[in-house]
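Given as structure tokens, the chain that follows is alone and in the form predicted on its own.
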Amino acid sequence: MPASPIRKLVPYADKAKQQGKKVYHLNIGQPDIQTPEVALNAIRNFDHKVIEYSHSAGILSYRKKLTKYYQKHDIDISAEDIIIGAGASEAILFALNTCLDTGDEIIIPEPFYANYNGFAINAGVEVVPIFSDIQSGFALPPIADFEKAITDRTKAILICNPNNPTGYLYSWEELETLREIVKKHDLYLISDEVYREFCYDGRKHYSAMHLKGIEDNVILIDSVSKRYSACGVRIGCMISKNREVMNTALKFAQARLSPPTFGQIAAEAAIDTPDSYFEEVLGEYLARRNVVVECINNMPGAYCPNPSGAFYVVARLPIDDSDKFCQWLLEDFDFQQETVMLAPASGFYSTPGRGLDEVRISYVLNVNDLRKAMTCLEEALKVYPGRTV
């Protein structure tokens, strides 16, 4: 099982803290946006007299709201064709377990969320990466590069969209690419759409649901996690049309009894939050992707892909090697007592080698903290030890 890049500098984190610096944390996706209150309140005014098990499927009325929901985004689903889990995580696991035997193999263009290569051990499956560069933003690979990929293991193919740790948003033309091949190889398609409210540049988010003549192939991931910035909560869903797939599912749902009682009550309630609160986050992040861009660009030797999804940045620097220079950062630099902690990029790339000169940011903190911890990589590459231009 692979440590988490995005964890595993905890403790060089709080080492540089004891000793009186400040830490800007970039390298998780940990929003500071307040959670909305209506879900807040729904916790507070919680009177039941026992804390119950839900429904292993999770609570009804919670999931016949989740189909209004979805309903705004053009997709038609039941409350049948959901299952709720302890966050996307969960979700991902019942998904992978459900489709997929030990030893099968699952297509991800690289780099990927990190965790995807913990959930793929956890159920006994290999991952098969397909680069995807940074010149291109990380664009979708080319259909050759799927179809070289494919053998008489591959069962399945899982796309962020938008990205994470990219923030690539998947066009329609791209969306439609992976139809042709999920049909032609009678595939599944697991798409993580946690970050569907987070686009762009008027960009908008096209979802797997919306591909036809693949319903029975596509399996929808979701969470609340980012969505109303409840990390917390630990809420997440998996959604198909497949009776066969969520019959098998449900059963691994069944095994964990239900997911947590209070984080249904709170995203329940969140269904309610108003488009002011989305409209007034989406600005927010705007301005947040453009000073991290703008600044990373500005930097000499280092290069940045502007993203139209979701917040995160995967920047290239002039560094040797991503791990050694995160935590570099965190024991032997800062700047006027402030450092900055980023997660390195070679952890989110299933391929030995790759990522060594990039790294992911979060851009998770409000605008003047950014310029602050900007300032602090800039500063740390003007002295790292192992620069390389």
Given for the second form:
There are 2 protein chains.
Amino acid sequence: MPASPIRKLVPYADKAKQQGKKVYHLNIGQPDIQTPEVALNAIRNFDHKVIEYSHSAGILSYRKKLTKYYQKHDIDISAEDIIIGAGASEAILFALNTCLDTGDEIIIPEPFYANYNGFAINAGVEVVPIFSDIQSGFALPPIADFEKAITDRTKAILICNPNNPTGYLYSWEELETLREIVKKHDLYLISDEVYREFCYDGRKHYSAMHLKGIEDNVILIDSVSKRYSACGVRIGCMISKNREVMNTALKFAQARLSPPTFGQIAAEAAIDTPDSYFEEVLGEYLARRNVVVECINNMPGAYCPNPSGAFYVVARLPIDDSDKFCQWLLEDFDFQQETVMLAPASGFYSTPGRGLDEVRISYVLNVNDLRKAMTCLEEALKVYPGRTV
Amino acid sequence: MPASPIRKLVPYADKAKQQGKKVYHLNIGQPDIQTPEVALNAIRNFDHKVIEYSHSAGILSYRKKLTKYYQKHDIDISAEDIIIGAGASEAILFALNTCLDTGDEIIIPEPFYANYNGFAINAGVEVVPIFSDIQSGFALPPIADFEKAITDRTKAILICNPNNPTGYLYSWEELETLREIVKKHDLYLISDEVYREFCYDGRKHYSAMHLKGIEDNVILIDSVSKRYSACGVRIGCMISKNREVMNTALKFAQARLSPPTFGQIAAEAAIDTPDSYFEEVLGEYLARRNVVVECINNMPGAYCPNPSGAFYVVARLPIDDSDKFCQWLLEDFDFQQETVMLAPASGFYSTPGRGLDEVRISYVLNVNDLRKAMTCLEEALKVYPGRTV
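Return the form predicted together with another copy of the chain of this protein as a structure block, the form predicted on its own having already been given.
All chains and molecules follow, beginning with the one already shown.
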């Protein structure tokens, strides 16, 4: 099992800090945004005498309330269509274990969220990557590329929308394209939409659940981690209208007894988060994205698309090897005693050799710190020994 | 994937309640004991602004404090030997995925905790059961039975001590026997010890971690669910001195990012639970066990060993089929408008046909309710159409 691209450099970051350097962490998806008060208060007011197991599919009142959240996003489901998991992580494991057998194949446009690899290994399934190009901003690869990748072992396509690591937001036309492929080959479409709330430039988020005629094929993966900046609650879910899929998934859910009780309590309360919270958060993320995209595109030899979702960008840098570069940033570089920690993009590709000149940047710091981090990056590129152009 | 033996009758229990029957739930491992105040208070006093991911292996201060808990049980480990999981459930998954490859075999004395089946399916490994006998109180099967079961695909032995579902507490001699087998064939010994605190009759709990000379073979599985009656926190752990095993397990842990933050906060605080709490709880469970064992052995044709651990017994009843019987108890029987829900023991055996005349009883109700439940069972056995003797 490969090491996580966002974690493997942690020892070098620790060493950098021991040397007295300030390290700007743009490597992780841990937002600095405050969790809504309504969620924190629900925890502080916990008044049960026993911390009991919940229902294996999740607390019923929470699942019922979730249906209203989804209604607001034009997703019409009932509580029975939802299984709560310990984060989207567990929900994806349930989905893979339910929909695919050992040795089956799942197509994922790359670069993709690196932990999908771990989940696939866990479930004994093969990831078949198809290439999405930084030049097109990481848009959905052409349908011909899907057709070429499909074999008799292909059981599913997995997308992340808005995308981690690229920030790309799929258009309605791209989702329709996926619908055609899925319908033609009777595949599952597993759609990870944990960044649904984070769309910019007036763009609307379309869910795989909006697609008509493939209701039994679609599995929605979701999480409250990013939505409410509550990564530690470990609450996500798997949603499908396919009864057979949900019945099987429930058996996996029953085997691990129940999702975390406290996290569910916080997540249920968080549904009442006022719209003003999201307006503020979105404004903040938009400002950050603009800083990162502008700064990078001003660096000679660097290029960054301007993605409309999530809080990541994948940028191309004039470097020989992003693993070496990111390690060098921590070990051998500082600008006025400061440096920056990035995620080498190689870890987001499953095709060897790809992403060597790309890094993922999470814009999870405030605008001031982001600017300082971008200055570090710019200065670093001027002196990096492995600079290519 | 088979349905959980403790869950598959839930719809019948719901129907019974709709019919106005009072149902005594002796089917589940959800204790009615109060969670220690110190754990609940830690949650109520949560004062962070952001609910963040924790370290993938668990909050460091928690792991450090856990080493002191284990020291009290003569288990000498460091924080690096611990990975916190979402319950023992996730910890077992980590252990199986780490120690066994797809198609490898794991030997488990049966009857065994039914969810081991689900975890084995999840990890793609084969469970090889060896028979432990109610006549011997479910003692460790003879060494010859292990030898017969070992093939070149055998990678591990899994025990649960004290045992769920049988309540059996392994002696030091039995653990030494396991040590010999494990050493001879270089197997992993995965030891699920989540009921460590619940030992009766002055018996001492011995851990697999106490065994000398197989330090690199032993994986300890633990959980705070039963210890502090805090099943909903979903906090367990995997412990091993084997560095290679822990490094691999950490990659699985990293793929799912982190264990639940709130649960860890409650569990860390719970380590300060005063001894008086356990004295009281143990007294309560002992009284309950005595009621159950005495009542069952007074029922004509029934037999129940007197186990020294956990809060379960497996009893033999004069019935044709425990699945039918347990369903009949809910659907077709009542005594003064009351009935009892039990777990058919067939689900705890992986050998087909075994456990048909056995049920698991969890003594998770107070002594008064337990007596009433036992009266129901006694009356039911008098009129059950499938009675055998």
